[in-house]
Amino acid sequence: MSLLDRREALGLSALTLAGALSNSATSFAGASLPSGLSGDRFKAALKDLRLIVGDAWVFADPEAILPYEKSYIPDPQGRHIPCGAVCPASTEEVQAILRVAGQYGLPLWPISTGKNMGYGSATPATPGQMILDLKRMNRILHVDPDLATALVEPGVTYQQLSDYLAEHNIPLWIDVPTVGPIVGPVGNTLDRGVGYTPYGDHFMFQCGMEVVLADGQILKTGMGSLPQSTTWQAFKWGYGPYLDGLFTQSNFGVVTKMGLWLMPKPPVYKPFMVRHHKMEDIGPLVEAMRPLRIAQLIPNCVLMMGAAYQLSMFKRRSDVWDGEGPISDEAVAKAAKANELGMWNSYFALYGTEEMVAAIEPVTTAALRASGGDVLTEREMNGNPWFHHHETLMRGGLNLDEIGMVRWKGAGGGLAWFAPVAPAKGEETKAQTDLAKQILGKYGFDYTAAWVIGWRELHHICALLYDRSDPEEHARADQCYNELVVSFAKKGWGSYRTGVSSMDLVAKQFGETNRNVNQALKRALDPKGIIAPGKSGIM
């Protein structure tokens, strides 16, 4: 496949496309450099970069960039695009890097595996941007059995720590997202991703920060400034205000060492399925499962799955579906129940000994009979993969199925997650789910939704799928994700975490007090604006 094949392959525009052989045939990027720097100084750069991690690690050539342009959200004209990406092995390195880029002005944008799908995965949020890829900073470098925490670099995976903890029969589990063998927890708790164990709130389970700032300075979050600390991994809080928070979602510095609690492994685990088969049960649900949470009655974060979202791992559009325009109601509930699924599929579990499970569980189940659901057990859903897929999650498995998703609508796979966030209340539930169906189907694009309950929030996942390879449907997509965030936050419900595409977008729905303290804080913190400009809609 030619480069020009495989550009258009990834869904960019032939004006970003002409830029990147312009620039190649002058030696110095692979796509448009970022305003106000020169060819000249950009090969200046790479030569200063490449003596810091070797040639093999810095990328500034069309064909070596390519992994880095892929992406699966909507970006019709092609605009988040980066100039290279260089690969540091040491927290030194980055040091060292950050130290070259302030001098020639190269932003940086940092990623941990890349693997950010649905999000933008490695693509930086403004235009040529240089990828500062931590992959290979992927040392576990301590975990302690007695306290349940970890301390990590943002290359490790949850793989790898899954492994590590197998090898040295540490009984300990990880709380990982959908897809989690590829991703790290570095990255996706700065961005403030879940899971589905007790400890599926990221950041509220991580502990201690190592950072990188943009003049070079190391800082160690919470207790680890001080220089004989023990307590690093143990106690969020420090002395003085806390900082971790500033380094999610921020671009205020480079992290690269975090510290996270475990969970020990329960002597007994029990997931269930909650089965309601009408889509206006969600608001009940909603109401039954609220008081359980609050009171850690039902200690995870609980999985309200739509049956379209569920369908689309596993199956094809096609299968569903032949009509015009979004695929219906009665079409879904007739491929749920052939496939043993509700219209919404609640996925939870109990965790503890014999005798608390066996306390809490008529409990549970007597409050989710009376919202109309089936609640079913392993023994009831044995070999459904639905069930297999969310019973690996809720005790911190990995398995890779939610990806399928991508193909909902053939190998064109597009996929932008849309997250806004609500109380956890019923009649929160059917103004979004109305809502949400209006516009998504004006834009001719399937309501492929479910709920999370956190502790008193909800969590409105709905993932627009769409065909990435059709242009027309592609600039479709944009249009529908920005309907989105702007009609949403107008009866407001924020998105708690959005793609390089909307960043901006959805920083504009917080405000101008909001957005001028960010500024504020990047401008002491970083005032050439080298680290990832546009992050979170911060400059």
Ligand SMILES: Cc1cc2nc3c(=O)[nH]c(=O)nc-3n(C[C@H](O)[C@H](O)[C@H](O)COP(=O)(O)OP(=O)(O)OC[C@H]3O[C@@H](n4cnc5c(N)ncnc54)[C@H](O)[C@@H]3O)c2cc1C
Contents of the next structure:
Amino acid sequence: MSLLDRREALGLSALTLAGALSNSATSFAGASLPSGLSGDRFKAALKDLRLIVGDAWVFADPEAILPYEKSYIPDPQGRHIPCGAVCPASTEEVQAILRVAGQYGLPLWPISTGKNMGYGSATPATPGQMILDLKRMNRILHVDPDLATALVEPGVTYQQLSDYLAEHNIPLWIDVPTVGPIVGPVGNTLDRGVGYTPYGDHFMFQCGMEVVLADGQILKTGMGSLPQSTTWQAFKWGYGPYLDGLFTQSNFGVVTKMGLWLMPKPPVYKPFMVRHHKMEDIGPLVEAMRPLRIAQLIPNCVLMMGAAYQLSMFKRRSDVWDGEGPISDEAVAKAAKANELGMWNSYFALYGTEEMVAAIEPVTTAALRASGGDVLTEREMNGNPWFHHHETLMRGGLNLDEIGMVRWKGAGGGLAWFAPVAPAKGEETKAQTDLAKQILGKYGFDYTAAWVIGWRELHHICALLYDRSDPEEHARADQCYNELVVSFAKKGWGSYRTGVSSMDLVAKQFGETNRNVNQALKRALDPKGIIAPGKSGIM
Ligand SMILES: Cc1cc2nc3c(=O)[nH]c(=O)nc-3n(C[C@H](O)[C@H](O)[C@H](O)COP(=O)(O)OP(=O)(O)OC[C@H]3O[C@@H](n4cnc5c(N)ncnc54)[C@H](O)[C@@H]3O)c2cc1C
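Can you switch from the form predicted alone and show the form predicted in complex with the named molecule instead?
Let us now look at the entire complex, which starts with that chain.
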């Protein structure tokens, strides 16, 4: 198979490759280089990087960097192809790499486990960046069973952390995103990802970072800067301005250690499913859920899953729909019913002692029944794969079922998350659902979406599923995504997170002052623009 064929197989069309080459000022062995860096200077930089990490851990030939190019998001012009990758094994090596990168003007795109799937995976926001792959830094540095805290390096996966707790018989739970086994807490938290236990807002439960700045200095946030600190993982805020947020969804530093809080395993865990049967039920459902979440009667991040999203996990689109255009509500409802699902399927859980759960259960279930839902438990849903999947997630269990959704349409594996935020109000939730459905439908795509309720807001997680191997559909998905971003912003709804191909567009919606402040911080902390140019629209 030629290199071109392999790129095609990975979902990079000939157009993509041609675009990548034409976009670059210079190229090296077929990969684009950042503007201003000649092939000779790039080769010299590679030589210096090899002196730091060893020959085996610097990749620049096109075959070796293919794994870093694989992405699900729309990229019809091939603007997100890296020029190579470097894999350090320690904080000291990261410091040395940043110094070399500064010297040559070589931009570095840091990744932890590099599986930011549906947001660009490991690919950079602008062409020709070198991936700074931190997978070799994968030590669990400390777990404190009494304080229920952990300190980990970027390459640690959730699977590794879970195995560690099991091996050491520590009765603490982790909280995982849906693709937990293959991703890790550092990358997920730095992109402000979510999971589904009461510790689901990962940045809220993060405590203390070690950050390498662009000039190679090391900053420890929170209480970590005190030489003999014993509270680095126990107290988030430290003294003076709170800095940790600056290093999430940003390009102001490279995080080399991160603290997080773990959840004590409760004596009783009881999962529930609530089934609503009509699309318009999303309004009353959210109205019923909001007070339960704000009062913490339901303590976990609740997923309210649309039926088409649920079906996409275990079915192919062709099993459910052979008509033209987006799948109809009737076809979704029919397939949902055949699989014991409703049009909305919400998953929540109660945690505590027998007495606590017994006291709270009637309050929560009565409110949700009053909103028109059937409230179901393990007794009724035992053996149902969707219930099993969500029951696993809400206790921090590891499960990869959901990845099946990238096969919903065609063979090309196309997925882009459009993730606007809504206040936890029924009317606005319904309005967002209608708008997303209308725009997706206009471009021929299905409304495969879910809502995750935090305390006072919801993340509206719309999976734009398309066939990446079809160039026309690929380009259409890109246009559709852009229209979603702009149309939602006009209504006052911004995204909580986005993929590398839409970072600038999303940043624009937040206005000039916001952009200028971010840019001023960037100039102060990374004047040469070495770390991840383009991340969140910041150059
Ligand atoms: C089917 C499916 C389901 C998913 N479900 C969820 C879900 O439930 N919740 C969720 O949050 N996501 C979900 N995702 C999206 C994504 O796969 C996860 O968020 C994943 O955890 C991110 O990848 P990662 O952990 O490997 O992070 P990485 O890819 O390593 O990092 C993410 C980004 O953070 C920055 N970064 C990473 N490390 C560093 C560092 N050390 N220093 C500075 N910056 C850094 C980079 O910009 C990087 O691109 C899902 C994806 C799919 C396909």
